[in-house]
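Only one chain is shown below, in structure tokens, and it's the form predicted on its own.
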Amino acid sequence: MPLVKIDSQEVEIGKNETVFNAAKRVGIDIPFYCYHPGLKIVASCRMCLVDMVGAPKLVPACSTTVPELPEAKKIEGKFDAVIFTDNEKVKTARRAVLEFLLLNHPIDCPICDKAGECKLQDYSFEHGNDASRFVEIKRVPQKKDLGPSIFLYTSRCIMCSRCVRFTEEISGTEELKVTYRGWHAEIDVAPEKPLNNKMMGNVVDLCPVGCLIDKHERFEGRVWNFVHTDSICPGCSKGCNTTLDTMKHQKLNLEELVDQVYRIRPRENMTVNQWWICDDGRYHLETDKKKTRIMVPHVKQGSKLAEVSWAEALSVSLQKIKAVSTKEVALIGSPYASNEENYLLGKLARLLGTGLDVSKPIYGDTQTFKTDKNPYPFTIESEKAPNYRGAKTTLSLTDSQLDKTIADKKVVIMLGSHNVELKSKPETLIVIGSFEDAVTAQADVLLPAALFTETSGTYTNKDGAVQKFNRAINALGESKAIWQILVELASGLGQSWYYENVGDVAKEMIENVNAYKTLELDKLYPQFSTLNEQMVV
């Protein structure tokens, strides 16, 4: 294996490994714009130029590999290459590249949504000149509307072509092109073909400057005010890893802006979603905003549901449950609830001796994005729920037999309804859910549940991967995490449960569910949010 000296560090480099990756392995950051590990290397931006001893000119680190030299030709007696990433030749080249990129750039950072996470801004500060020599009038091409979700601010573009390569190599939809050449080169959509596919939001993440802007996020917040929370997309059974961006709690008259998620971005996980998410997941919360959220407990009074306190709603629920035999009660888990929530529901059902089942998820279309250039096809799964496999595992069920389970029951408690069709309504239907729908309209008691952004837990995806998601914002209205509601119901039914936080539930679940006994608790739950989720029963 070739031995390379990068600056002062010695590193063995793989046969086809690039200098860029070898440097990264030993902690040397080389600036770049056009490079992305999921896209074809084009080495066009020239920002990653490094000085390789013996080479006639600077070479791009992102595309340069190092062959093993014969013993007689090794440099300093043992190296196959000696590379400098930060000497004066390299620094001069970087300054020149940045000066070129800024020739026509509007430098409108104060109004650019990318400011604060812009590579042009960062590298200009770290590697650029402290003044511009350009005194001519700048070229100002017009902003373009590329499709339903994306604006292109043409004047900010540095022609890295990441967005074009994404539509060619990953989505395979080929809407984006480079038109014209040289000074006049611009990104544009193909004639009669707007940027409109279910992966299009990824081009905004790929853009290293503020050229591509998501219409859903434009002018919504400054990135330095954001807090980033690791999460899992609940849109389908794929379980894509995501990051939720929310507003910091701070004394800047921004308190009214907290407790909402401003954007959802992909988080790299090579075994699940690589670097991408689909737009169904990216705009999942936009879809939720069109639904009516259940903010407070309700109890049916006459023919209508009326708002009541938590104490009254729980009291009515307990009265209904205690008024019948436990054999006449059924508890129904949910493919949309976490493993921990379904586990507690199953535990309560077994302790009381009630019926137990799980509702089926909603199914939709499957869509796979695959091209000859993409070794990792991306599939949007047809099962539109994040945790059907996990719910069945924690409840020890093989499949849903909902209608059969509730057919002879007088009291049914459901975790979420999600428009499940009930062929017959029980005497008392208690729904623990987040949104109004056809089943909540039939409910006798409604208990408002927190969304996945408002609580913590784990989902098990279609391949059996157990992945954690963390609370990003406080629960809206009087909503509570489902596991907390179940603990309160269990307490009213004579069960002495005590969990300080959802991590305690997870620990017990791992001990008692055979399929999860091999999970490593410390790795799975190192950063569970517990604020406002602690409770004593």
Contents of the next structure:
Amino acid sequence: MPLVKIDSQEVEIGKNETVFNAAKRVGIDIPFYCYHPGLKIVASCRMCLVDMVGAPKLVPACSTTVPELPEAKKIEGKFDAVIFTDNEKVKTARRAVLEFLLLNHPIDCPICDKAGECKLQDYSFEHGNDASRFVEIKRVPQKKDLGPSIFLYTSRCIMCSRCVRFTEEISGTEELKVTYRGWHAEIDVAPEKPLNNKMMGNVVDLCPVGCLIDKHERFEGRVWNFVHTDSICPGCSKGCNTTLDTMKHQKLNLEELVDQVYRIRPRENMTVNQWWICDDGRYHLETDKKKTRIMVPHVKQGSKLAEVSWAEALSVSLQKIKAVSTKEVALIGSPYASNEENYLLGKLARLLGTGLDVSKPIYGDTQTFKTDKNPYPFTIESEKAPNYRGAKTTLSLTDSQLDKTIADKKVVIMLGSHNVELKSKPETLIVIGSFEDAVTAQADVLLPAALFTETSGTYTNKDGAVQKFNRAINALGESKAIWQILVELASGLGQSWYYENVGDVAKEMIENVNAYKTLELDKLYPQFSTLNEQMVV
Amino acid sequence: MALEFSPEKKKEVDWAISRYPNKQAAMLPVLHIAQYQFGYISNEVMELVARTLELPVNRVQDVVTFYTMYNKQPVGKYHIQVCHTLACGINGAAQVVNYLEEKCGVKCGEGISKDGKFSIVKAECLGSCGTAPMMQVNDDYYEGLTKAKIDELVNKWKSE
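Okay, that's the form predicted on its own, but what's the structure of the form predicted in complex with the partner chain?
Complete assembly follows, chain above in first position.
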């Protein structure tokens, strides 16, 4: 293996490893704009230029590899290359590159959504000049509408072409292109062919500056106010890793602070979603907003559902359950609930000897984004539930036979009511759910459940990877986490369960569910961090 | 109806494609052939080329907008490109442009004259510095320009 000296550190560099990656490995950060691990290397931004001894001029670190030299030619007797990433020559080059990039940049950071996480800002501060020598008039191209969800602020663009390469190499839809050249170069779409595919949101994350802006997020908040929480996308059984950016949002007429999720971004996980998520996942909270959320417990009085307190709703439920024999009760798990919640439901069902089943997930379209240049094709799965495999595993069921299970039951308790079609309504229907639909309208008792953003737990994706999502915001209204509701129901039925938090449930689940025996609790529920590790069972 | 290459041009296109290892490599010659047939590269022409080379239209637009010698707008029967780089510039390219604008009745870079015969643009060095000032009209060079020479040429084209 070639041995290189980067600044003062000795590094063994792989045969095809770039200087950039080797430096990163030993903790030397080289600034960059056009490089992205998931895209083809073009070395066009020139920000990562480094000084390589013997090279006639500075070389781009992102595309330079080091060959092994014959013994006699080694530098200082042992190195195949000696590289400086921070000497005066390199610093001058960085200053020059930044001066060029800022020639036509509007520097409208105060109104730019990227401000705070913008590479141009960061590097200008770190490596740039304090003043520009440019005295001519700036070129000011106008903002363009690229498609249903993206704006292009042309004047902010630094021509790194990451977005263009994304549509060429990852989504394979090829909507974006570079038009004209030099001073006049711009990103553009073909007339009447807007940027419109199910992965387009990713170009906004890819843009190192504030050029590509998401219409859903524009002017909604400043990035330094955000709190970041690791989460898992519940959109389909793929289980993409995401980051929820939440913000304390003060509404004009309200004194209290309301938590809200401002945006969902992909989080790198090489085995599941690489660096990307699809737009279904990215904007699915927007779709949720259109549905009516159940905020408080309801009990049917006469033919109408009336709002009641938690205590009353629980006592009515317990009354109904105790009125019949346990054989006439069925508990229905959900592919939309976490492993822990399904586990507790299964535990309760076995202790009481009631019927047990799981509802079916919704099935939709599947779509695969595949190109020759991308070794990891991205598939949006047809199974639109995050945890069908996990629910079946924790409940020890092979398939859903809902109609058969509830046919002769008098009391049915359901976790969520997605995609459930009741042939005939059982005598008593208790639904623990988040959104109103056809089934909740028929319910006798309605218990409001927290969404995945409001509670913690684990989902098992289609390949068996158990991944943890974390609570990002407070539960809306009076809703509670499903596991808490189940514990309260169980204690009313004479079980003395005690769990301090959902981690306790997970601990018990790992001990009792054979398939999860290999999981390491410390990694899923680390005490002092929200690091999300995934393990395959 | 979608545009098509004429039979003769189609032969040229096939020949151009056959010279390269893949179809994408033939883009520049095919675009030139298209420009000869249609006069300028419109969106429809780009679509035709994209179809011929089995590429997305975007890749073709990318290339067409990069190069200045593909006309993105309609041009006159006589497309006059006046060299304005150093040698021609010193020898009076600006006066040549002014005089041509006056004679042909069209401003430089502003479309086609009313009779549809002329369009004028400035060009970067055309490699004929020894005979400056000069201009290229369609495929021909006219060198060592003087007022008299321009008069003679423009009058001849006008009377055609």
